[in-house]
Each structure stands twice: as C-alpha cells, then as structure tokens.
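Here's a solo chain for you in structure tokens, the form predicted alone.
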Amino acid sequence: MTVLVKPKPIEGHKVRAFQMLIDGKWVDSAEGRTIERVAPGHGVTVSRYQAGTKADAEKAIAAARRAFDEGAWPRMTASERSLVLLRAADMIAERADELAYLDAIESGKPISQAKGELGGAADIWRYAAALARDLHGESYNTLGDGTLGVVLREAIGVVSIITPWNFPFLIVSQKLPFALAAGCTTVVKPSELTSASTLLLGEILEAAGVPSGVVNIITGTGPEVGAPMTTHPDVDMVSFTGSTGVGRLTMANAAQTLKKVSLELGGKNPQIVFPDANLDEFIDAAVFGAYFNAGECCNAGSRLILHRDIADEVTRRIAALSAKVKVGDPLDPETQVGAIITPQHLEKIAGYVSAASRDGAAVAHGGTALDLGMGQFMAPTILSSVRPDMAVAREEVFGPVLSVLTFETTEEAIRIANAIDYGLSAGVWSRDFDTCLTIGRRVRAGTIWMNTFMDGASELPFGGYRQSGLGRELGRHAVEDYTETKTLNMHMGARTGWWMPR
C-alpha cells in the first residue's frame, strides 16, 4: 500500500501571466503567442508564458552582446558585482515562499522540498558573490631578466543558459550567479513547463541593480528558442542542463561556431551496499535517494547493487518503508513524493516498469500509476531480480522506480556500476573505509557518497563522467568556468632580432 495525500483544489486559484525580459524591458513575444502551464498535481492552468520565437532569441542575444561589449557590468570591480549578487541573495531569501510555491505548483514537487531548495539557492548566490572577489590571474617573474609574464582571467562574454523543469530555481542558481560574478552577460531560457520562478528572478535581479541587457530571460520551446541560443555566432558559451539526448544536440549545435560548452546531463546512479553496512541508515537513504523529487532527478539513486547475502532482507525492508512514504498533493506540507511532470512522462515511467516485468523483474512494491482524483502520480516502485542488461537497469527512467541488482565480489560490484553510459554519482555503504575508498577510486562518477547519499554543498563541484556531461558546476573554480585566460608576454630592454648578429 501507499499513503495517499489527495490534492485539494487550489485556494484563490488565478492564472498568473508573465512576460519576457529583454534588454531591461518586460515584453510579449514577437508573434504574440502564449504557453499555458497545467499544474501536474491539480490539473488546472496556473501560469501563462510568452511563446518565444527565433526573433525573440536574437533580440535577447543582441542585447546581451551590447551589454558585454559596451556596458558597465564587465567593467565593474569585482567588489561591485559581488555586492549586487549579495543583494540578490537577500531578496531571494525574502521571497523564498513565493518562489517555492511557483516551483511546487508548476513542477509538482512537494512544497516542503521546494522551500529547502530555495534555502540552498540563496546560499549558492552568496557563495558566487564571494568567488567574484577571489577571481584572479597569475604572474611569472622567473622567465629571465627581460621578460615578465602575466596571465589574465577575463569574462568569456555572452552565455546562453538553458535549464530544465525538475529543479527550476535551484539549477539556474547553479549557473547564473557564477556567470555574473565573472562579468559575463546572459540569455536564460527556463523550461517551458516551469518558467515562473526564473521570470520572478528577473524582477529580483533588476531590483538588486543588475544593469539592462546583462540578464535576458526568454520563454518558449527548445526548437523555437533554445536552438538559436546554441548556434548564434554572438554567443560565446552555452551552459545546458537536461537530458543526454538534448545535450548531444546542444553540443553539435555549438560546434558550428566552436563555442565553449558546459553540460550537466543524465545519470543512472548506483548505491553499492556491503554486508557490514549500517543497514538502518542505508535503508532510509535508499528510499530518499530513489523517491526524492519523485525520482525526477539526475542524481537519483535508482540502482541498488546489493551483496547477495543481504539482498532479500534489504529489499523487504525498503519495500516496508516505501509503503509509508506519503504521495500526493504538492502543496501539502506532509507530502514526500509529489506529482509527475506530465501525463506523457508518467506513461513513459509506467512503460519501463511493464517492460521490466515482461523481462523477468519482480515488482516488490508499487508498480502502478495512482488515481488521486486530479493530477498524475506514480506509486513508489521497487523492481527486484533485475539483470544488468535490462533497460530499467541501464537507462534513465526519471521516475520513482528503484532497480535492485546483486553482486558477490567487490570486482563484480564495480563492474556492474561502471557498465553503463552514465557516470554522474554513486554511493557506497560499508563500515570498512578501505572498501569505501576502493569503490570511490574505481567507480567512474563525478561524486561518490560514502555512507550517505545526495548530500551537497556550494563548495563541492558537481558534474559527471562520460555521457553524464562535460565540466563541473559549483565549487571554488565555478566562476573560472565562465572565463578565458589571456597571456601578456612583456619584454623589457633591447630585443635580439632574428637578423641581428648575436
């Protein structure tokens, strides 16, 4: 059984209409078309955005280009930019409840989770503000008496930032403040499913003192708006978070003009569990890792790789705890798993479960969509007897579906963990620190959690190996990702020419 929290009609429901931010002005799209967002947990329209076009994208890119080439932002001192980012962080914190509500109602995530994400986002903006003042180059006075070398770090220029629907405000906050800290100007495209909180961020940045044209926010679909943002010759860098398939397309588009590309893509993240692990703590982490954000999370711990000696016991205990997870109304503070983003995505998740069952996997818990009277929901699901070659064990389901695999030796566990295309994150559970370090060194992933799962901090880099992406976000080098290095090679005194006698 699953604990259900049936959605209630939204009190005082009113559709909120938004415009786009281009060159410091709030404007409608060039063609006047709009996009309506239906709340996945309540089945009613809650937001209306402008349906941007290529013409709108080009206007935004031109504004960002002017702001970079001629405007004040790249020429401000680092301390001046830092103060603007700090003001923005304070305003984000002040409006956290409003921002969290928009993310919860549009994405279907639980309101309590959305509020937690807003706290994390404000911290990231403050961290980026600190890094703005620490960005520096290098000097070399060891090249001989007649030579001095200076290496500058300069803002890369205009950055296209494209963000997904699963963490609307948090992910834009992992990109935008660092680009601004470096002195870049930007064009931001949030997902057409969850644009509201990013548009509200535009209001906040205007109030915080970001000059016109430095942050442009356009709404619309990938083909209409995202594509020109990745191909336009006046864009110097693309920072994209989303699916691996769209990431490949983004990279191919950017290659036409050899732009710098940062990609944070999919994951199929294992948790490897040994018999000596603290199983009480692991089982809680396993349920959290699988069902957090309804599994619509690139970092989801969607593969359990359990030692055969404990596999049956652990699966039973995870199923028992899964039955207590509260699923339903995103606006109820007690909800732990909210709605699935669209009916089409719910159908895709259910399709993975059905295919796995046909291939011999057993449904240890859940396995079906839930009818709560409105919206679309999926029961927390556990699939046991999963083989490494099954699609559900190799592909990103992006839903609350946990696949259980087994191993006998450390070598086998590492082989199973690495035998996929992704390498975003992984977890290992053992009281033996040698075992943890062995897994940590040999599993090919950007983050390895040891005796915990999905912890994070602004100071710690985030990103993946292989088809989980390129580059890293967060961490002390995050601002540097939005810069180019320039060498100044200075000669002093008389120079010996090529044709002059030596």
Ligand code: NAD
Given for the second form:
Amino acid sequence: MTVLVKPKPIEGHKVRAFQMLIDGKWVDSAEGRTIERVAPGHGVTVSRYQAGTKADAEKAIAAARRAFDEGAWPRMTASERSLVLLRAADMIAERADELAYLDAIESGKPISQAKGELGGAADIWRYAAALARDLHGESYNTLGDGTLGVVLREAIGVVSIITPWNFPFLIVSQKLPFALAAGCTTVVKPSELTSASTLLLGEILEAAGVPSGVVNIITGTGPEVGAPMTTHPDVDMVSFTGSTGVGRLTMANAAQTLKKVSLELGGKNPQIVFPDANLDEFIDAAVFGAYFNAGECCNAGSRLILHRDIADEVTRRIAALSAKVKVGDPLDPETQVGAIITPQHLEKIAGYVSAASRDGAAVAHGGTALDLGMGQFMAPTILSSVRPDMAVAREEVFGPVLSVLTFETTEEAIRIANAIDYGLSAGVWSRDFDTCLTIGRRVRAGTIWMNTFMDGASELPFGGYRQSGLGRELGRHAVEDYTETKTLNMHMGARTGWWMPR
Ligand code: NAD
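Coords for the form predicted in complex with this ligand, given the form predicted alone:
Below: every chain and molecule of the assembly, starting with the one above.
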C-alpha cells in the first residue's frame, strides 16, 4: 500500500519556527540545519525546529552539569522549588489551549483529547510540587549508644530526559517535575515529530523562575542528539520513554558509564473478559481502549481475550460500535480518532492487518486506510480468529487495530495474557471478586484494571514488567527515583580499637 497524503491548509495557521534552550538562552543548532514537521491530519508543514547535533547536546549537558555543581537549584529549600513548580502548573493551565493545539496538529490527536491531557499534566506538576516537600531520608537511633545512622536522599545530578511523540506534553510531565522536585538539573529531548509543546514548556519554566541551565531543551533526531545524552560521562541518569528497541539501546549505551536508567517502553495489553461481566460497560471500554489516540498508545488494549461463550456476540457488538467512532480532522472538537503519525507508520499498521488476514484472521470491521481528503488516517479495525502466535497478537502494532483471541478456562486466559514479551497493563472484566483478584495477582503487568480500562491518577505508579520497562513513574516514590541515598554513619565517644591499645 502506498499512502497518498492529501494536504489541507489549517485556517489561520502560520508555520512556527523554534530555537533550542541551552543555558538560559534560545539558540540555533550548531550547524544551522532545521527539521520541518508536517501535520499528520493536514499534510502541511506546521513547525520548524532546530536539527540539533552532538555538539549542541554536549553544550546542553555542560550547562546542566554547571547548574548542578555550582548553581542555586539543588541548594534551594524544597519549599522554594515547590513554589516554582506550582507557578509552572498554573502557567501550564493558563496556556493549556495553546499547548493542546500544538500537540493536536503535530501528533494528529483529537483536540478534545489533547486538552484533557493538558489538564492531567498540570495536575502532575502540582503533585510533584507537593512531593518535593516530603522528600526525606531515614534515621536510625537504634544502633547502640555510640552510633547514630542517618540516610540522606540527595538529588542524583544531571538527568537526560528523552520522550516519544504519542503524548508529547503528558510524558515530559511524568518525568521533569519530579526530577526538578528532587533538585536535579536536566537536558530534555522531545521527539523530532512533536517538539513544539515541550519547547513552549521551556518558556513557561523560565517565567516560573527555573534558573538558567537547570532545564535545557534540545531538538533533533535520536541518533544525533539523543545518543550523546545516553553516553556522556557527565550525565548521571537517563529517563527514557519510547520503543522497546530504542530502550534496549539506551540501556546498553548508559551501561558504558553505569548510569541509572529508567525506561517506559512498549505494550501489548490484554483485556480478559468473562461471561458474567457487564458487557455494555466492557464494549464501551474495549472501543475506547483500542482506538484512543488512534491506538498509538503504550497502554492500548489491543488484545481482547474473550471467553468462548461470549466471543461471537462481543465481537459483533464491538464491530458495530467501531463503525460509529468519529475518525477525522484532529481540530474538530467532535473527532474521537485523529490521524496516524506518519505515512510510513500507516503503511506499517496496514501491513500488520494484511499479514494477519493472510495467516487466517478475519476482518470484522475496518482493515484499511481511510481517504478523508486530508492527511493520513486508518479505519478502526477489529480482527477475529486471531491465534496467539500471530505477529498481530504479539507485537505492538501502534495503530487502531484490535485482535480477538478466545479462552475456555481461567488458567488458559492467564497463560495467553502472559505469553508475550510485554507486561505494561491488563484489564479483567467479571462481576466475581475471586476471578478479578486471581487475574490481578497472576497476570504479570505493571497496572491491572478491574472492570475499567486506562484510568489513572498522579498518585498511582505506572510502568512495566519485562520488556515494557524498568522502574515506575508517578506515585509517591516518583521523586525518590531521581535521588541517590547516602549513609552518614556517626560515632560518639571512644571507638573499640582494632589494634590501638585502649
Ligand atoms: P522511539 O523509541 O522511536 O523514540 C523515542 C525517543 O527516543 C524519541 O525522542 C527519539 O528521537 C529518541 N531516540 C531514537 N533513537 C535514539 C537513540 N539512538 N538514542 C537516544 N534516543 C533515541 O519511540 P516513538 O516512536 O517516539 O514512540 C512510540 C513508542 O513509545 C512505542 O513503543 C510506545 O509503546 C512507547 N511508549 C511507551 C510509554 C510508556 O509509558 N510505557 C508511553 C508512551 C510511548
């Protein structure tokens, strides 16, 4: 399939040109090259970024290092840092429409959804501000008369933050405010496909009072600017969200200097449905879970594992509801599913569907690209008769494609759910407490939803088992992730001598 991208200008939009933020200054890249971002929903250029280089990454890392070793940020009180984060949260909320618009045109996601993500992001900045003031270590007054032990939590240092294109503002907000709360300094690299809202965040943080060099934002491709951020000896930690392949490479790169690594990677998330479930609720959640963000979502519920007794009825009803999902212009407030990120990615999604059909799966709805006279779009697609060994059932398609598998016993459902490389999230649907809890305890994934799907809160940790990642974001320990512990072992009075006579 060759995807023809149809251009449709966005009324009133002028191409926006961005610079990079290094050491408190907005600068061009060392080589002066730029990257053009074409809006996936409209097929026209909407933004122009600096194509950063290794030299730019090194300047940004040097600025972050200086700001950490000599600057005010790590030495401020937590209360002062917390106030800066709260001011930033207010400004994010004030500029939410502008930020959401940039995320929608660059990623192709629906504008209503982008606005929801901005609301969630502002909440995360507030949550991090609260945690900043509760970061503390431990003390041990139980080690005998001569000893007092104090365990300090110290900011880990310079953190490289690398983010993907599917939730541009939300994902940087799952990392940066917690690193800042701990007192770290940072170099941030957004995806080269969706850099605008992160660059605007730089303006917001300057205005909120973050000192120069504490947050540096550089743009460009992964190999050019991302890779040096993972290898440079002056970086202490890498916090990465993206594909499992690049996550693996990031870990190997960081291993050369033994940096701490936090990874949020891919998923192939099952929803297991028993015959006693509230099927009306589930069918709504299945369509939402599979097509939200056009399925370009690490948490997409892309594998339905349905009990054999209900599989035909449920598949029919999901197919009927899929036909009603509103696919279209990301800027239309009624749109539920927007555009696919690039023409190449659309081809990859369609390729998974063709391969599954060749291998014996049946297309219950959709299955092809949609010609809407603009940009590039994929029809919401449901495939039945999928076997667990097919690529579409095991690999991350990252498109609006739902695979239906079936089971007879609870053990079989658990086996199918766990028989892949990923373990990010899962859902279970049943009115029976024992059934939900058995699945909740036995399926190996970082989040298990029971009778709901893809809910979340800043308070709840998020992350993956196995090849879905390493470490957790959000939750009450999120700031601790960006710290080192240091033991102060203090002695009072005469020591018991080793050889010196007492
Ligand atoms: P990607 O891995 O291609 O890119 C992610 C980031 O890494 C981008 O900024 C990219 O420029 C950079 N990068 C690429 N090569 C690099 C290199 N050699 N060194 C350093 N950085 C490099 O991922 P993507 O296509 O942008 O995003 C989609 C993927 O992200 C999916 O697999 C999805 O599941 C995953 N994701 C996971 C979560 C989660 O929380 N688990 C959330 C969102 C997305």
